[in-house]
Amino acid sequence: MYRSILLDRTMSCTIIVGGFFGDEGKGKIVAHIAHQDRPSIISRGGVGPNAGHTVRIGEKEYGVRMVPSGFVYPEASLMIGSGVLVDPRVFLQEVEQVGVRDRIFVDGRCGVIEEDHIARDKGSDHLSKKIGSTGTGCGPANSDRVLRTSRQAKDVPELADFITDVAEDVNCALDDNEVVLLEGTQGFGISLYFGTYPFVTSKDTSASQIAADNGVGPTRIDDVIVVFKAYPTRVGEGPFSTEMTMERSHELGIEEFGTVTHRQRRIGTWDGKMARYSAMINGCTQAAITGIDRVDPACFGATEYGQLTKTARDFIAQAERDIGKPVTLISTGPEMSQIIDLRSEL
């Protein structure tokens, strides 16, 4: 029985979440706890293909929509849970694109994302230019699968190959205390429960929902690790309490484009009111900072907190204060390597 890093104890299931507006980097965070860790299976909560995560590598980076991003864990089962919108078209492609044919499922009552929910939510003035949707089809896909008239994955021909009832196989890794890790989508502040609202997405994004989108009741859940971004990033329309000027951003070298859109994302300074209701909301039990180069250049690539300057140092001492847990995972970089990991610790 492989005993986790973390606490020294027999890991069951931690869920990793994004705690500001989405893009904090959490593709990165899952790469490596599913390297340090080794779960068994990496399952995707989450909306649909209207989020992307990217996973560097040396001189690789992987975008990816619907494959979970801790795909670049060769020994782990993929899956995407039930509560998670599916489009064949965007999974087939990524699945021949990442190599993963042999080892990813879909839950056969994921609903489906068609055609006519894509030209819908692009058509939509509302959604398109009020909100700034993504354009994937999830708002659209969403409601009709709230009606019940939508297609299920099952149904779909093109997807049998990969059918599976996620929900078993998962509770059934953590009845032979098998390591899992629950990924999820977007961010906490575009909720559609708890978010800006009307500018969210089309449904909940917090870590209860994730477990829900897998089939795991709560008192499976053993860790819930939220990823915070040092200068939180905001795409599309919406509420921004710390949005800076983008002349400002740009003499700080912060530049982004979406991973889905590419438009150029909107950049704010740490938000420490957000942090500590996302944290409180989510039941954050450890925190992820990303982006911590960004606060202080020096840090760049260190992989022990040794390495950081006071200036990063007294961030995230004040990041702790805020989110009322303890960060300990602490990204300087984009490449997967470039990570303080500080759980063994605790």
Given for the second form:
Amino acid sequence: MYRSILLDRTMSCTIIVGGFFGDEGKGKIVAHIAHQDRPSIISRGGVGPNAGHTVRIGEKEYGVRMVPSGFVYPEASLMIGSGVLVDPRVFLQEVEQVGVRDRIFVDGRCGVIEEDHIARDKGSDHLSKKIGSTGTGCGPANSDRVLRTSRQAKDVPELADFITDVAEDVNCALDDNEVVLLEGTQGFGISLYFGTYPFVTSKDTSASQIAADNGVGPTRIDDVIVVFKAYPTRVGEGPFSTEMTMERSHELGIEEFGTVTHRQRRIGTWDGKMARYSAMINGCTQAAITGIDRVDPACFGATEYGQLTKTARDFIAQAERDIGKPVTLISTGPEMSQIIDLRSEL
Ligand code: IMP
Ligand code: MG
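What's the form predicted in complex with ligand IMP like, now that we've got the form predicted alone?
Up next: the whole complex, starting with the chain shown before.
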């Protein structure tokens, strides 16, 4: 297993989660932190393949749904924690597509998504129409898991090469003073427990759940980085208090489409109240803000705080007052290098 070359590095376990309704740009934040902090393991929590993350490699664009988005950092072992649902077809196809066969592992206890779960998700008016599910089978698979009728990853021969005990691997890495990143998916607002029920996903999405998905106890978590989007978005149905009209988002030049469903995302303005509540329940220690270049296009590509305009700095100051924790990562564009990292100033 990869070991940090920095001998003075102490054990650290960081959780990265979405603070609004998903698609906050967690993948980019994970990629940046991974290249800076050199984790030995990047492990995924979250629901399953309903979440998507778009990655550009050269000219090609991939939407990863099972492989942790931290795969772009080549030195880490990649894992999927036991709380996550695995769709073996999606998993195997992505593993080949992004070339991570030799360093990706799946907990044997992960629940398995079958064709039947997908049919039940897409075929249910309640799930596909009223809730606006992603149609990936996650809801029905989690329900079978709760009924204790579903298969586990260890029962699937095609996954045999990848099976491990993620909880054990992650805890041992922490014992050895290695750096571990736990990657959340989706966002706080679609948490089954804390979100806008019933317009939510089939599991909690908060930081505690991401720790539990990976078998990491709360006392072992050092940092929780909650990622907020300057202009939050939501896909699917459900309340969205700061939603703007389509006309307004066009005026602002903001248009987004879902990675998994290709549905157009609804766009809203900053929601300070939700940011505060989300930071509280996630146990946020530091926040990341993505899309600051939408607040002021003059900030596009900035890598130093001093390059930010007053408009952008005022926005961040207000966000810090709302969240009640420092904003230490500010994303200024889609490239991994387009980021301001203030973590060392804490
Ligand atoms: P499900 O998780 O596929 O059952 O979908 C339930 C709700 O959560 C729908 O409104 C989806 O659009 C939303 N949802 C699920 N996964 C994601 C995600 O990764 N990003 C954004 N919304 C999601
Ligand atoms: Mg997404």
